[in-house]
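One chain comes next, on its own, written out as structure tokens in the form predicted alone.
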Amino acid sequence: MPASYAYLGPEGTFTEVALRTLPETATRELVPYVSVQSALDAVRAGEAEAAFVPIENSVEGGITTTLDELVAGQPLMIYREVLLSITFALLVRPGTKLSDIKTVTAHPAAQPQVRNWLKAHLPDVVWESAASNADGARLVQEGRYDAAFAGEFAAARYGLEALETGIHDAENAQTRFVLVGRPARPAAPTGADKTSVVLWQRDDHPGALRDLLGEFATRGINLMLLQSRPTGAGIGNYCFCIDAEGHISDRRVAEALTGLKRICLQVRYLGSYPRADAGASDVETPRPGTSDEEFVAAADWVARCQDGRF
């Protein structure tokens, strides 16, 4: 029986488009889940090898339900990323007109992308969110709404018709997936890669964040997500959801995070993995004073001071 992966079901999501993407699935059985929460569930049961989950819109930016699940319980790591450009069909079902329409439905990331959309052509609309975009349109499908905000892909999946496609607020909007394991070794670097952590302060006081923030600054190490998300211990309480440019084991990378491990009360690693909008030319350069070779020569020098041979 080939191993499986979980990602965000029913048939017919973004999700699982993305997913296809990958060569790997070739070879493992995709096995939908209702939710971001019980695919991730899966991986920590054994029940999966990964899954596949989106955790990152150009439009809203971090998915709050994926990066909660990475943030608590049992520790996940991110393995590969995948980018893809969304825009959305307005699926309905057959014979059904635009002025039929007083009930919609899709993911609540869904809203933020067509928000413009349904304000000009469905004004008094009624919105309800569903567990996913596919979801919705199951949902059209058995009646409990007039339409769905969905890929037009899912269409034939349930029967429905695409009324409008091409929807979209924002020119080339694009939704980010990752794929998420147990933990265990990160994978080699490719000299474009992003490292993913959570960060808990120590304690609040003026500058905190600057101070997390000061651990990548100074070491050349530009940020890519920066996200604050409550950890449920009061008003004022919160952790830092971080993407980082470069590999843990670039030099500058591991001694950002051995500075940020000395600072703060807790520091998750969710993994270093390839870039998904890196190209053949995009290998990083260091700013100077920042490179492998830089780092090492420092280091040797402060070792041959120590010896006195300065």
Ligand SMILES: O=C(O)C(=O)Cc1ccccc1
Given for the second form:
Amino acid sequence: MPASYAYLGPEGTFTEVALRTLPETATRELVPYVSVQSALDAVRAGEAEAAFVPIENSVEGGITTTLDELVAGQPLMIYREVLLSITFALLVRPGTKLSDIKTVTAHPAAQPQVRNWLKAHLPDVVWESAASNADGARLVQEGRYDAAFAGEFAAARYGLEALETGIHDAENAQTRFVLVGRPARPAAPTGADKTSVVLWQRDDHPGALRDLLGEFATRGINLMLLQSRPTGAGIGNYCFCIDAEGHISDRRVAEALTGLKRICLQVRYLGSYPRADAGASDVETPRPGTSDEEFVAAADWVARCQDGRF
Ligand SMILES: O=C(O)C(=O)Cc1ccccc1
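Alt. form predicted in complex with the ligand, vs. the form predicted alone above:
Okay, now the whole complex, with that chain kicking things off.
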């Protein structure tokens, strides 16, 4: 298997910075791709061992291009996650002044994070989306746009200068990135893990979503992401991307997935992996009555009842 990780490039993305925080990157070749889709395709085609892509940010929620890639096509699996605090720099060619800027570019996920700043400082500027923040910087270097929002670290790589740094509409904005590979045995549980799934309901009926969520709720499983995505089958047809607290080897999670498999049209398992914010949760886990021991003891009691040994 090739020891390379694909990532959303080009060089100088936040994605690259987040990826380099993983110790195993020291022994991997890191290969930039122009889009999330092409990075994930490299994994599907066996050209890369795994791909590292943004999946969620604390300002706008799920990054839909990534979710849609994971929802459809040949199954992939999340191996790891990384959280990165994000502030933007406004990068320009040397000598450009704020008053010279007529056009600006960045990744679409950057826009909601800098919207207020733009309104206050560059209200008439024309925004155009770039394939990534570093790609926006590259386009400014080429003269296609006057300015790009990107990480300050991207300035040197593209011969630009930061006219302004620390731009962030929301305090503590974070982006979550995931390392995605082909289906494999999930990493061993750490005690602070997350399980990601996609659910398709069997039929439309009142309370259908509540029925799905009930499988988690009755087993005391906290949810960390719930994002609906259109299935493409028409207005009102959605599947649900869910991140739940816990590991598939925890009884409560395995039982919730068993229940979901019974009642859903389809369940896609996207992996169980260590939480990047381990220790930050104030939700007591496991909830009373949902530990592995309690599941085993209860199943044991039912077996004894079935046997007439109660
Ligand atoms: O990694 C990047 O630089 C990206 O283009 C994705 C992104 C977009 C907005 C915030 C963080 C990462």
